[in-house]
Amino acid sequence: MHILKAQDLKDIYKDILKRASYFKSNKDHPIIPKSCALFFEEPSTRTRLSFEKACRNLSLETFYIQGSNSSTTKGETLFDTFLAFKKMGIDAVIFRTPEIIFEDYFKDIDIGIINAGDGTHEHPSQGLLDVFTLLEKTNTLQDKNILYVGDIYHSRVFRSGSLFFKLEGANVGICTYPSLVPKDYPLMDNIFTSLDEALDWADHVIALRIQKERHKDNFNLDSYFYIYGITKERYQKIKGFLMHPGPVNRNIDIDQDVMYREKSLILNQIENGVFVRMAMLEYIILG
């Protein structure tokens, strides 16, 4: 069973959210006598560690493989790497890669796979935990306006999360430079270039990091904060909650003085990541 994109969970994501809620409320976690490899070709703190913690909470034998030390640096494909994992008796793989992985890439490998971020494409576990975190605080997202702010073009968090928010009946808007508006993504109800105008529309705000590593040209980060940063003044305008998938660039994405104020759910997102990922792991391994 594979979870490569948010669409793979369209019909069962509510069951995963319920299971995540159970895991958060109960300490009697199931013991799953299986194994899981974490294969990360890009840097990660929150996603990698929360997946590893989720594995260990479920008693999964866990192996971490850093992509820079793997045979993919010698030209081996991810398909062949994961096939080798399978033949070694590994039951599931969580991966992060700078490549974009399409849905049929792993179709011939009988191993559980979760995409923990592929290039600028998808990040289903982050999208799901963002919805979980907001629902935990609001109970419903029906007809609510969810605003993503920042580097939309390169954001796999946006591409996964917006689908789950739409499934919950929310409206999804974006605010960014015109050059960072995706041309191929249909799930946008509103597109703003003025953040102050966007905040008048939004109920909840998800700030995103400028992904400097994916830009060919250097960004003027001081002017970015002035135009699209969550300043103290803009924080006050947020009607509902503020979120960020991390890592946060202080005083670029969000003013450091409001990062953990009462409207911020950033730490809640980190906490909930473990429980949502436990539920996803249980699903792909046990079905």
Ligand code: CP
Second form
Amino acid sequence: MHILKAQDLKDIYKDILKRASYFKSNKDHPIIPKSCALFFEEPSTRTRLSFEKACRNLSLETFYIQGSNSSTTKGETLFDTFLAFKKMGIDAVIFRTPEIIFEDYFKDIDIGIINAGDGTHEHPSQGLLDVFTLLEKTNTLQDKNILYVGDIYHSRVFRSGSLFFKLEGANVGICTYPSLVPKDYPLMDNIFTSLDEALDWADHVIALRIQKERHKDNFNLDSYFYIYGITKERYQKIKGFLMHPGPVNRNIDIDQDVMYREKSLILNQIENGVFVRMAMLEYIILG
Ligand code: CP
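What does the same protein look like in the form predicted in complex with this ligand, given that the last one was the form predicted on its own?
Complete assembly follows, chain above in first position.
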């Protein structure tokens, strides 16, 4: 079983959300006598640690391999790396890579695989935990307007989360510079360049980080805050909740004084990541 993109969960994600709720409210977690490797070639704090915590909560034997210390630096492919994991008795792999992974890439490896972020492509566990977090507060997202603000072009969180929000009956809007609008992405109901207009439309807002490391040109972060940042004034205008997948650049993405105020679900997202990832792990290992 492989979860490489949000689409891979479209028929099953509601069961995973139910199971995540169960894990959040019950401490009698199943004991799964299997093993899991975490293989990260890009930096991560919350995804890596919450997957590791999720593994340990399920009693999985857990191994962390840092990509920059692995044999991929000598030219080995991810396919051959994960095949080696399989031969060493590993049952599941969680990976993050700067490359975009095409859907058939791992099809001949009989091992559970979860994509924890591939380049600018997909980050299904983050998309799912964002939906879980908002549903926990609102119960329904039917006909609600969800606004993603910021570096949409490079956002794997947007590409995964927007599908789950659409499946829940929500409308998805984006707000960014014209140059950061994805050219070929069909799941956008509204495209805004003015954040103040976008906030009039939105019920809930997901701010995204400007991914400086993926921009070829220097990016002017000072002007960004005034154009697309969640300032104190804009925070007041948000009708529902504010989210951010993290990591947050304070006073660039969001004014630090409102980051953890009452409308913010940023800490709820981090907390829920463990439970959603436990449910995903159980699904790929036990089916
Ligand atoms: N949201 C997210 O992927 O955060 P990390 O990069 O810290 O894992």
